[in-house]
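Single chain ahead, written as structure tokens, the form predicted on its own.
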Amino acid sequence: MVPALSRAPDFLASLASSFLDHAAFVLVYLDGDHRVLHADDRIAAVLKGGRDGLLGRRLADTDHPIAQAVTRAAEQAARTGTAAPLDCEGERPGVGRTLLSGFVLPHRGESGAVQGFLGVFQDVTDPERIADFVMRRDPFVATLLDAAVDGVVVSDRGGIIRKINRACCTLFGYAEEELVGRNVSVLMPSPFSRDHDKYIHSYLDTGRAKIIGIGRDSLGKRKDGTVFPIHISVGQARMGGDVTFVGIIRDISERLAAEQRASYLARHDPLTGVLTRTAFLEECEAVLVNHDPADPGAGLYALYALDVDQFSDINEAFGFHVGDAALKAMVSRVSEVLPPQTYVCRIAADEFAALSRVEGAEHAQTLADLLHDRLTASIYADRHWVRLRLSIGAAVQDAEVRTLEELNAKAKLALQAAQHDGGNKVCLYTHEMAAAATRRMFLTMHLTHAIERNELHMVYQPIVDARSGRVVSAEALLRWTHHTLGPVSPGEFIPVAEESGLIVPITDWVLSTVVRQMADWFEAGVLPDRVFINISGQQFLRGNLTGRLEELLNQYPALHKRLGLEITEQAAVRDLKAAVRTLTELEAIDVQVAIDDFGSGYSSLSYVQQLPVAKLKIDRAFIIDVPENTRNNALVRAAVGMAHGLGLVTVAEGVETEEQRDFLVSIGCDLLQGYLFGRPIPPDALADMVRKQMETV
């Protein structure tokens, strides 16, 4: 059995003397009134007085932060009856700032009453203890650090980790005990880990900081070796001659991913993944600047301008999801056909451009043809088969072309030429296209003022009964005689009017002019049964056509059931629902409608039977070589039979020979129109024709 520690007075006095004078701790003892009964040399030095000067004095009377802190701790110990923690700072002569950490313990007598207070402190000014003191001197601060989302690392001047919070452990995949005591470079990949100590020593020697007080992006390394992006901010705390570094670390992987995604979207189309127009211009300009077309070994560049004709039809028929899928499939096919290192961009909803290296104009034409064949082949898009109509304009770099802007201008001209020629084809730029574009611009400018200059006029072509040859109706045709150019072909100025939007006011002028002319004919008794006016797709689908005609016809009640309109197949089916609505409205006001150029476009019973029309006009392309062409004979015969099956009247356009007339009469065609019966003529000439016809009855 181990004997108990002796409680003999002389033994305890000897033990107390040894403890008080030679302990490694800083000690002070206060009686119940807070008078100093013992103070070692270290506490006396901190309080800037000798030991003898302290003994017997109330510590609260000493004007020093450590004295005041010990007094408050003693008061707390008296209230609670337990040890009161104490952390405080002071100046130590010859040393500078010193840090004391410990507690004040109440001393109880045999009765249990508090007789005094023993203060036990440890000098933590040692650099190895500074970081630990900073972190634990305020329990609330320590709690905050562990609750922080960002990682916090506290290291000493040598880079040794003294404290690390919970978030930092999670971020780097370590337990706290695995990091405390190790160099902070363990959290860095090479070369940062290799150079860290050099940076620290350089800063301590020169005071020139590369990161202190300056947050920056860097890299961190986890326990498993994974390297990831971080943002690190480093602060410092100086205590005496020593430095503690506090680093705040944030994982910026998600931020960088978001920035990269934003940067990608700024330069790439989100649907197809190809370049945006701005990015395309930047990339291609850089390529062309460094390319010399005169170098025979360098090759040339070709720019392709692609435009999907009537792409809205696909969206309206199947939905936008099918249209989007078709565009993505189209871009994929572009990459399959064109050479590697081709730059592709999306300019608008259904417009694209591509810059490719080619050997010359012939190679560029071959690629354009292959591209058109591939892109117009059937595409399976989101459970639907669709076929795209595509116009392609191409221009090849030459010695005159140095910039992308010049090359693009030529490709756009080629694209316009393809579209003016009906679309769905390939066109390679020629010098004549520039002259044609200049003329179109000239015509557009002058067509704007054609009405006010009184340059427009109407002519009328007779339509006759196939069997009797009598004039039963007429087609009103617009003509333009420019004051300097002279007569301009309708085949030239009508497309210009449609592209520029001038067709709308021009058509309104045509409607007013023709209705007034019909009123004059009616008064003279020479008005044919019907007069037909050609209506553009834009005017037909605008929604106010019926209202405008009703307004005009109400001025001349006698003209009801005498006016007719002609619309092309293309206009009729561009928006089938709107077309049916408009045709129904026109039928309600007794305006008869004929499908013009039947057979040249869609030619499908599936839509013809849905349209409330009265006549089908068979396109002149099928009439021109009958009856010699047996294939066309069959097509015309089928068209007439189909129309009669639907209860429609048939009109054959472009009849120029008696053989054509005889064939059409033999297959039952109802009405005929063409040079055989009369060219387009002025209003008075048509009136004379009708008048003479009436006189022969």
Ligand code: C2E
The other form holds:
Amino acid sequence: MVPALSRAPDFLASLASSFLDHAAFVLVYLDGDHRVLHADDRIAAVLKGGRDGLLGRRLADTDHPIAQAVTRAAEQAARTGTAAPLDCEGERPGVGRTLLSGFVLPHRGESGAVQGFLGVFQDVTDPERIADFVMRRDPFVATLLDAAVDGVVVSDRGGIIRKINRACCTLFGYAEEELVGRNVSVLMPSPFSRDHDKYIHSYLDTGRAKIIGIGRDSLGKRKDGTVFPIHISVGQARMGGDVTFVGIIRDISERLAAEQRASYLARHDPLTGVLTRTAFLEECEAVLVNHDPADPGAGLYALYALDVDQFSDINEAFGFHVGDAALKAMVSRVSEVLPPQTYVCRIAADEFAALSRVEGAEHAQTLADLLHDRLTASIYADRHWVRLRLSIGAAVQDAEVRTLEELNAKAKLALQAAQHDGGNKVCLYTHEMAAAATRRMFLTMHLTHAIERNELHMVYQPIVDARSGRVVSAEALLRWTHHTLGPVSPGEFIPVAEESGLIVPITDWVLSTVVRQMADWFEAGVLPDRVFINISGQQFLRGNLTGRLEELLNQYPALHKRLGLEITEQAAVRDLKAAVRTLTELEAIDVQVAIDDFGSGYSSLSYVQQLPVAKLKIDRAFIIDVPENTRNNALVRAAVGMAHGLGLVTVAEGVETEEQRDFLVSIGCDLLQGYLFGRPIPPDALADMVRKQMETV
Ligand code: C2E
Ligand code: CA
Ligand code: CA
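I've shown you the form predicted on its own. Could you give me the structure of the form predicted in complex with the named molecule?
Okay, now the whole complex, with that chain kicking things off.
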């Protein structure tokens, strides 16, 4: 009867020691930590410890050469997973100096892990007996071998199977009797079977081994002819002049399948199934190496870099399920639009890249536009309709740009240009983009030190009552005078500040500077009704704006009801829920909010209607050509009418001419701002303006 595998060591320990001690060979059994679980009296005698002194101890702790040799062999067996040869000298009481030879066999548990070692050896003076042991149907060896999970085959120098264990029979679908006495090559498919004899002979002649002591992956052949992957390791026991081979065979079908799965996972993004970055780079590089852009028939490759603008807003507003579903939908649309032989990869959470063959730059632009149209169309994701804003940068091979690295760098620059230009658009790489990117990098670096170098200051532009022309409020506008570049326009550096995150400390500086200025004006009795500060979208939705303003208002209680903020309509509608929350908080502390640049985005009054705001600032672009442009006249008139319907005060920006003013007054616009009434000016100049106005009352 075969003992349960997991109890094999117990079983060994419980075997009558008399049986083991009288076996024709010396036996020792070590557990996984090389602790002695069984040792027969003879080995105990050799090691001079006595059996009781040996049991439970680690062999390595016994500094006897044989103990050391067994430990080394066990280590080798653990490493190679196969029988490790053992040859060492020892002193045997009553016999004298003796040469021991044999091997240490790894013993595996069900999990496949090596859980112990069986050392089997004998005086070399008696080689016949050990050879006899290996091949004999010894009940102990048979039990151990049959308990092993791996297949074990013992064959002689001619490759004839002398012993085979149960696992091996099961593995190959044979009965034991069918195999013992046959050549091991019966277990191998060709060409392995054909080469096997040759291999053994060459090994016996030259001693050069391809497999012995190393182990390798190979193929096995079952009785029914089916072939399957195996790992085979072969140990040899040289006894006297003869050799016995012990093969340990493991079915590795599952391991290979797992490896294939792992390699698929390593090369593909688990969410969307597209290539990972590394896999993408490898595949694209291989494609480009074999492609000659000079060959007119070969076409050119275009690289598209895609980035969803503010993707985190979607996750925050709808949850990750919706975000994930939107990304999946996005990827499937990419494959709909781009040609079939396109490589797509996911670079980061919401960043993708695609490499496609195109006819030329124009074709690449058409595809990129199409891609943008498709990807920004509404997506139904997890019971929500979402619309992504997406920036695409594209670069096409030409005489200068050939390698993937170059293409990638250019596509990224084009993507940055698209993002810098407000995002949600397509940009094809041009040379100017490289220069612009360098300039942005330069500005970012220098903007970092702008506050500490005292390079920032505020100017104020008056906002007047349309009918009376009196200054009622002012807009605070930031200025940066770089020590070498001179003045840098906020139109240029504010986007840089937003992209780099520098907008956070800068806004903080603006808030405290303006509030301090207002307190001074208040003291001097020249503070306009309200002063408006521009807040970028990022700050509005994320920063703890209300908290900071509350702090400042506590510090300057006189400024209560005198502070206003301007936020762009795009920032406000990007995340309507968050916007409403912040706006409600601001309303509670009497900070008035105006919607800036109204009409410049693609939102509508129906959105604005949902926001608790007080003012609507109509974008300069609409004012610029009134009253000549009748279309804009109608638009401005409608905006003013509807805003009034919603109870909002209207402000027209960029008023430069009397005609513009007269038109705006005639349609009932409440407040006006523009060069006609005053440019953005230093605080003292604004104070003078207010003071003069008070004198004329
Ligand atoms: P904005 O908020 O729309 O500011 C109005 C811009 O129009 C200002 O440009 C102003 O000088 C200009 N402007 C006013 N009246 C006229 C006019 O009659 N004709 C013309 N042609 N232009 C006029 P500025 O100061 O260069 O600011 C540009 C943008 O930079 C601002 O646009 C705003 O978006 C941003 N910005 C300025 N200061 C700040 C700030 O402190 N924080 C933030 N986040 N953004 C700021
Ligand atoms: Ca503004
Ligand atoms: Ca504006």
